[in-house]
Every structure is written in C-alpha cells, then in structure tokens.
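Encoded as structure tokens, the following chain is the form predicted on its own, with no partner shown.
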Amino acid sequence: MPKTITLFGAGRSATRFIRYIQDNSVKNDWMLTIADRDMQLLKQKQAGHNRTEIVAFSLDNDQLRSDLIAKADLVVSMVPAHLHIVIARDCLEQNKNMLTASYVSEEMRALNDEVEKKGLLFLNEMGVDPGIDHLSAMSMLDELRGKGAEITGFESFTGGLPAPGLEDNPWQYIFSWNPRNVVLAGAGGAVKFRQEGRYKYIPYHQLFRRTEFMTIKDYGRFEGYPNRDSLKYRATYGLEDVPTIFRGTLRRPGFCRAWDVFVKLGMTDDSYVLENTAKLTHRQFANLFLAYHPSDSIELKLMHYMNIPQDSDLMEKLEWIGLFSNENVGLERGTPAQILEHMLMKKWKMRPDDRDMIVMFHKVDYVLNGKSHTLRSSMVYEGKSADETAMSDTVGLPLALGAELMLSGKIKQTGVRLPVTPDIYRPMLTALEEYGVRFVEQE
C-alpha cells in the first residue's frame, strides 16, 4: 500500500521538496498530494507526474482540509507560518504526523503533551534557518562535548544573498525569499543575546549599526547583524551556562549602514497607513520623512539629517535603488514599510539569470585540556537560476529528507520537536552532503 504525503502550500520554497518526493516516489512507493489555492501553480509543480495529485484548496475549507489530512500518512505544511496551527490541530485530531520548516510558535508548543500522549511527531524548524543551522550546530557541539570540551562561546550566522557575479548592484542584495520579512527584519522588539557573561539588548533603531565582520574562504567578507532572540536556543543546544551566545543574519559589508537610513527615517514602519499615495513618487516618499526647507534639495536634507558625508557610498546605494527618482511608487495605499517593499521589488526582484546563495557560519569557542580553542564552520550553497534557487533548495531539501526519515520510521521521538538529536542530524547531514550542502571546519 503506497504511503501518501499531503503537502499544503506550493510556493517557491516547496519546489525542491516536491521534486525530491517525485524523484523518489517509485523507489519508496510514495504518493504526493499538493494542495494550494493557485491551480496554475499546482499544474506547474505537478509537471505531469503520475504519482502526484493536485487539489485546488483554501485553508478555510474545513471539510476538504480534514479529508486531505485523513488520507495522509504524513502531513507537510508550507503555508504561512501563522497558519500551521490550523493544520496541526486537525493532524492531532486525526492522529497524523506533521512536518514544517517554520519556527515553533507558542501555540504549536502548547500541543506538545497531547501530541506525545497520542504517540505522534510534529517535527518543526526543518528548513535552512531554522533547520540546517540546528543540524550543523548540534553536530559540532555534541562532538566537542564528547571529547570533554567546555563550550565558552557560540555564534551562528545565516544569510540569503546573491551569488558572485552581481557587481552592478552596489547593495549586493536581491530578494530570494519573502520581501516583507526582509523589510520588517528586527522590527519585533529588542534583540537579546549574551556576550562575555553579560546580557545584551539592542533596540530596533540601533540594530543595523551593531554589526560584526567575518571572512569565508573563496567568498570574501560578510557582515552580520543580530537576529531575533539568541537566548531562546540556550536550553535546546545545552548552552545554559555559556558566557557568549549570538545568532545573526549575514549581508555584504555596507548593506547594514545603508539599510539603517531606512530604519532611522521611519520607512520600515508598518503600524500606520500613509495618506494620498496613489500618485506618490519615490522622491516624494523620501521627502515625507524629512524636515521642510524652502530651498534645500531632498538629497541635501537627507545628508544633513543622517550625517552622511559627501564622499560616502551611501548616496550611491540610495540613488541606485531609485529613492530620489520621479518614478511613481505605483501603490494605491500602504504603510511606509509596504511602500518601501514595493519600491525595492523594482530593483531587487530576481531576474531570470540571477543566482542566489545561502551562506552559513558557526563559531564555537571552547576549552580542552586547559587550552582555549576556536572552531569555525562555514557552508556556501549556490542556486542555479531564479527558478532553482539556493533558498528553495535549502528549505525544501531538508524538509524532504526529514519526510523520508519520518515515513521510514527511523525517528522514534514523539511530541513537538526540533532536529537537534543525533538520530536526526547525523543522517540528515550525510544526505545533504550528497546534494552539495557541505560544511568546512577550521580550527
């Protein structure tokens, strides 16, 4: 009897997951059902595959959602993260295992006791970040602890960036994932981490000025800014007493200083809607956030307000993005953040021949036999095109490999779990290496 995988959501990140399941469906006797509201997209993802069924579906169709889950041996959710809980409750009711690539929400975590009681597994954070970062970090930490090392510091960074070859773009950045998440990055409150035994907090308006730099062999320099709550994984990683814990996001040098201009001006604010934006130009949008002056240009006002020197490359970046152009924004209404996102899409949307890459970097400080050491681990994975992106591969591939482990019965855990134990990270990392996701370690 074939095993059925039901996938909710057929967006860009689902591409690699679907292809892996299809390519291995005969060998493993799998059937795949893909449910999404976009029938045209579904037909593209099905690609005539005879073990793939497609269903036009809206998440608020309770009966159809229940029917699709009822026939599944494994449910995979790639809908927007806040909607996972709807599918999770149905899975719990119908005794079905579940898999997602998203951060565990408090609502999902609250289901743990019931999921355990029923002997089910809801495996989350199985994408790239979160996901591959957990696999690689726990492998490093467990190996060092197995040698008797005392961990004294842990830092981890991930970034989705253009692959080398985009020299005409001074920001060295394109949208390879949800643009809204990029525009609102860090806006959810103060970032928390721990450094040399002290708790540190960075408010949003300072976030992009508190960066650190690193070099990765063959790919040059990067800068990292703090990401979310670094302290949330202390217990998960067994780092409760470690003096330094820091998680961050990677960009190319200069990006954060330029992005800080948008933050300081208020362009990333998503809390109110602007008035009369139908005929607003890029230039007028910039001027909304600057003081009135009867004769100074917008450029001069901005340079004065932000203390930007005349010879700074910041102005080149802002000009290249079209901030001072007379082009219409082209959005009838929106918050400052929505208008900024709409403007940036014109320059940062991936073109057919653009390629992206995922860069991941870990640094572990430890003491072994009375001596201090630092172990660095890095991974760079390049995409092939705007359709076959590194982002899609590194989200979809671990999710597919996780599905394979779950369907084969090789994971014995139950409850709401993360991929931080050897029974998950060892086979996952071995399989990912075969697909080019390789970590290089250096003392």
Contents of the next structure:
2 protein chains.
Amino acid sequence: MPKTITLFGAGRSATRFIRYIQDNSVKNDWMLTIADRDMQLLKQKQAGHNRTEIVAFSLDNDQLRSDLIAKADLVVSMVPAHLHIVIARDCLEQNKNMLTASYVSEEMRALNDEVEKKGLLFLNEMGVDPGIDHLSAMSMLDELRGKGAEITGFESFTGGLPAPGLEDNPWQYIFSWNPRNVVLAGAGGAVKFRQEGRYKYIPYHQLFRRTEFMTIKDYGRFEGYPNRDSLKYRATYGLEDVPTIFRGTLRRPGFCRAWDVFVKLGMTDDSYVLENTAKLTHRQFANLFLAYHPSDSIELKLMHYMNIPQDSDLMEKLEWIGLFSNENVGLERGTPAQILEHMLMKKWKMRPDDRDMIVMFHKVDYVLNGKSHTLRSSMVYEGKSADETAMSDTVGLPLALGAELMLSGKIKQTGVRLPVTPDIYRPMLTALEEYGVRFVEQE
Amino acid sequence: MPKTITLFGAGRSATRFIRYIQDNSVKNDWMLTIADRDMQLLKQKQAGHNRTEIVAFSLDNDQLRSDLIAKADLVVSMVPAHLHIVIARDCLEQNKNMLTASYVSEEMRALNDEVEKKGLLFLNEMGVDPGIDHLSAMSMLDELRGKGAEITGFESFTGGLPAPGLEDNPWQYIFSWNPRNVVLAGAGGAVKFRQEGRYKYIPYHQLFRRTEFMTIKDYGRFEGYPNRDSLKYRATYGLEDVPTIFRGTLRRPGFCRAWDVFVKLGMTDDSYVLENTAKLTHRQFANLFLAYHPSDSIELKLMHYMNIPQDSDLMEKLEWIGLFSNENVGLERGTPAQILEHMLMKKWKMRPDDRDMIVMFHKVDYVLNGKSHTLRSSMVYEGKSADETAMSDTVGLPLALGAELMLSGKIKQTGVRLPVTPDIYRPMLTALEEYGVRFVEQE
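Show the form predicted in complex with another copy of the chain, please, the one above being the form predicted on its own.
Time for the whole complex; same chain goes first.
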C-alpha cells in the first residue's frame, strides 16, 4: 500500500519539500497530495509528476479538508501559522500524525494531552529557525552534558542574508523572506535575556544598538541583535540554571546601526496610519519624522537629530536605499512601517540571479573537569537563485526529511513536540548533511 | 426652594470645589450633597457645614445612585473618568444637567443627540487642562478673529510644577497629581502635530528630546514637550486650516533631557512584569537595562550607553533621584514603570509645606492688515501647601464657578459640550480672575 503525504499550502517555502518527496516517492512508495487555493501554483508544483495529486482547496471548506485528511498517512501543514490549529483539530479527530515548520502556538500546545492519549505525534518547529537550530543546539548540548560538562552559557544566532558577491549593496541585505516580518522584527515589547546570571531588558527602540560581533570561517564578520524570546527555550533545552542565555538574529556589520535610524525616527511603527500619503515622496516620508526648519536640508536635520557624522557610511546606506530621493512612495495609504517596507522593496527585493544564504551560529561555554571551554558551531547554506533560495531550502528540507522519519515509524514519542530529542535530531542531522546543511565545530 | 448640587467623588481635587459651594451656599440658597465610598473623607469634607449632606455610596448601588440624582438640580461628577458614563446615563434618564472636569469619552459623546433632544446640558472639560486652557484659548482666538485676523499658528502648553523656592531639587519637579500618569505621560503611541503646514510625527522614545523653550515673566524659563493630542481640538477651536498647531506640557529646562534617560533605558515600560524584583535595589533596577560588564560601574555603563558627559548636570539629577543608591525599591512585584514610580515617589512626593504651581502658556501667530503678529498669554497660579495645591484649586474652582453658571440658567446651549463659546468663557474668565486665575497678554 502506498503512503499518502498530504501537504496544505504550496507557497514559496514548499518548493524544496515537494521536490524531495517527489524525488523519493518511487523508492518509498509515497503519494503526494498538495492542497492550495492557487490552481496555477499547484500545476507548477505538480510539474506533471505522476505520484502528485493537486486539489484546489480553501481552508474554510470543512468537508473537503476532512476528506483530504481522512485519506492521508501524514499531514504536513504549511498554511499561515495561525491557521495550523484548524488542521490540527481535524488530525486529532481522525487520528493522523501532523508536521509543521512553525512555532507551537498556545492553542496547539493545549492539544498535547489529547494528542498523547491517542498515541499521535504533532511535530512542530521543523524548519530552519525554528528547526535546524533546535537539532544542532540539542546535539551539541547533549553531547557535552554526556561527557559530564556543566553548561555555563548558551548563545545562538541565525540570519537570512545575501550570499557573498553582492558587492554593490552597502547594507549587505536583501529580502529572502517576508519583508513585513523584517520591518517589524523586534517590535511589540521589550527583549529579555540572561547574562552572567543577571536578567537584562532592552526596549525595542534600543534593540539595534545592543549587538554582538562574531566571525565565521570563510564568511567573515557578522553582528547579531537579540531576539525577543531568548528565555523561551530555557526549559526545553534543559538550561534553566545557565547564567547566560541569548538568542539573536545575524546581519552584516553596520546593518543594525543603520536600521536603528529607521527605528529611532519612528518609521517602523505599525500602529497608526499616516495622513495624506497618496503623493508622498521618499524624501517627504523622511521629513515627517524630522523637526521643522525653514532652510536646513533633510540630510542635515537627520544627521543632527541622529548624531551621525557627515562622513559616516550610515549616510551612504540611507542614500543608497533611497531615503532622500524625490521618487513617489506609491502607496495610497499606510502606516509608517508599511511605507518603509514599500520603499525598501524597491532595493531589497531579490532579482532573479540574486542568491541568499542562511547562517547559523551557536556558542556554548562549559566547564569540564574544572576547566572552562568554549565550543563554537556554525553552518552556512547558500541558495542557488531567487527561486531556489537558501531560506526555502532550509525550511523545506528538514520538513521533508522529518516527514520521511515520521513515516518510517522510528519515532516512538507522542504528543505536541519539538525536535529536541536524540531519536529525532540524530537521524535528521545525518540526513541534512547529505543535502549540504553541515555544521562546523571549533573549540 | 433651595437648589441641590450633588457631587459624586470627594477626592483631592474636590476640596476647592466643595469649599466654594459651601462658602456661597447661603447667598445662593444651595444645598450640597457629597457621595463617596470613604466616610472618613466625607466627614472631613463636610466639616460640620449645615448645608452639606454626606452619603456613603458605591457606584454599583443603582438604587441609591438613582435616588441621589433624582433629588439633584445639578449633578457634578468627580469619579474616575471612565465611570462618568454610568452617572451620565442616569442623568439622561432623569432629565438632569451634568458637569465634569474630564475629557469627553467616546461613550459620552455618543449621548449628545439624546441629551440635546431633552434640552439638557452635559458640560465637560471644566477643570484646568482640559478646562481653563479652553476658556483662555478660545477667548484669545475669538477676539483676534473678531478683529479680522487670520490665525497662522497656535501653540498651547500647561504644566504642574513646584512653586519657586524649591532650591534643593535639581529636577525642579514634584508630584502634584497622579504619579502614574506622570510616569506614563506620552506612552502608547506616536505624537502627531502640524508645523508650517507639514504633518510631523514623533515616536514616544524621542518625545522628550523634541522640546521647545519659552520664558514667562517673573517665573523664568520653561521647556515644553508635545502632547499626544495636538490635532484633537483643531475643529473645536476652528483651526482646521492653521499651518501650525501644537499642544504640550511644561517642565523646567533640563527635566526632559533627564527624563529621556528613563524612557531610553526602558524604565517607563508598563507592558511586562520584571522577574525577581522583591529584593531589588535602585541600583540593581538601573542595571537591568544596562549591558553586562565584568568590572565597569553602573554609572560608567550608563554614561557610555546614553552618551552623557561625566560633568553633565544629568548625572547629578539621576544621583539625586536615587537611581544609583543601594536602597531597596520595596515593591514585591511590578512593571518597570511601577518600580520607577515607586522610586520617584521617595523624592517627589509633596511634603506638607511644599507648594506647587500651575503654569499655562498660549502663543498665537496671526496676520492682521497684511502684518504678522505674535500674541503670548500666560497664567501662573501658585498653591498654598500640599493640602491646598494649585492643581486641585485650578480643577475645583472652574468646576464650582461652572456649577454656579449652569444653575443661574444663563447658558442656553444643550448637548454634550466643552466650554469653548463666549456665553461660557466670558463669565468664567471674569469670575476666575477674582480667585487669582489671571492671564497676562503680551504682543
């Protein structure tokens, strides 16, 4: 009997998942069903493959959703994260295992007892971040603890960046995933973490000034700014008593200082709609946030307000991105954040030949036999083009390899889970290596 | 027949209101009923006065509330602002006029048509700010417009500050009203105003760096930071097309730059509760928001992070307020804003002999017969002690004079209203002058 994998959602990051399942479908006797609203997208993803069935589908069609899940051996959900729960409830009712690449929501977590009782597994956070970060971090931590080491610090960073070679972009940044999430990154509350046993809090408006630097072999220097959720995985990782725990996002050095200008000016605010924006130019957009002066230029007012020296590379970055241009923004109506996103897209949207990369970096401080050590582990994965991005590969691959592992019957745990146990991270990391997701460790 | 004034709420700012009504009760044949939860407070306010009745009262006692309103000729509400609506609905049902010193809420505004239909008047914003600011601003604006002037700019500032003589307080600030509102001032959204025909937006974290300076005769220099609601009264004041409109709050010069340190550090955040605060010292509280360093002092880290020169008066202010002290905060649990408020109270709480003052300043630019002019108007009212504050006098007096005016039957308008018309502001300003609320104009 063939096994049916049913995928909900055929968006960009599903590409690599679908290819892997198709490429391995004969060997494993898999059938793939893809359900999405967009028939054109579905046809493109099907690509004439004879073991792939496509279904035009809307999530509010309860009957069709239920029928599709009934026929599945494994359900993979790549719909927008807040909608997983609809599919999860059906899976629970129909006794189906489920797989996602998204953070476990409160609603999803609440299903745990019922999922466990039925002997099912709802495996989440099986993308890149969250996903590959869990696999690699837990592998490192468990190995060290297995040797008897005491963990004294854990830092972990991930970033989606352009691959080397994009010399004409002074920000060294392009949008390899949802631009809105990049613009709003860190907004909405204070950052919380622990350093040397002390709690530390950073308000959003200071986030991009509190960065750390690191070097990754063959790829040079990076800077990391803190994520909002550094303490989130304390218990999951068994790091409740570790004095330092820090999770962050990687950028190229100088990005954060320049991004901070947008934050400080108030351009990343998504809470109110600006007045009279229909004919606004980039330059006028900047001026909304600067004090009135009868004669000073916008450049001068900005340098003065933000305390930027005239010869700083910051001004070059702001000019390159078009902040001082007389071009129309071209959005009828919007919040500051929406206008900013629209402006940034003009320069940061990936061109067909642009290549991105995913960079991951872990640093573990530990004490073994009375001696202090630091272990660093890094991974860089480069994309091939704007269609085959590192971002979509590193989300789709672990999800596909996770589907294979779940269908193999080798995972015995049940409930609503993350991939933080050896029965999952060992085979996953081995399989990922074959596809170029390779961690390099350095003492 | 005597007329009964029924007051709900006998808190601090009711003091001057009550005294005025009592002092004028024989002349006008008034009876005063005061309803409050706190019997001790009521007895103190009654002070044996034979025309004052006191009633122990809880707002959720529908029957008693209804009975009290039934017996009233005028209802004055000084309960917390969000509760006025409960009393307003009863007044509407029982055909009673109503008076408050609070901003008109959306719910209150929604009653307008019904209030009008019944020929009633619900007069609001009859305190100091809002209140005296409306009276004085509208008087100036109408007079200028009556002469044929075109208004080109309107700025208005109010502040509650210590009266001159508090030499040992480098902030030149004390809490003369609700400390929580001072700590959270400006938080919760971007500031919006218009300057020279251009919209301007300031995010909260920059608010205290965008100040204006002004001098008031005999009282010296002040600085003003923008209120969130500068555009709010555009239509009410008939200033829809005025290129510059700005409303702000007054402090002594240097206050805002120092307060900005609290804002920038994240200490005014009220959105999350800090961990492990039970034994926190002031100094440790500061350190929560500063980067970890194995040896640098908190003072040094703060100066570096906030770019403060070592010899700046800023450090003197922060030290005076106790930010670097080893004293316990003394709050079991709290948000950063609650901890900060608790710390500030130790120094800014009014001592019995401390005196406050209310400072109001309007600046109107206008063109008359082709020539540009600027008219300034200012008012300073000094309090007598921590019991008889300028803050409570300037809220209670206009409310009492407003009650007298309403009971005189001279106001013909109906509906949910603000005091922005000559039938109200003329007699009010004349009466207020007698009690020391005096505006000085200067071309």
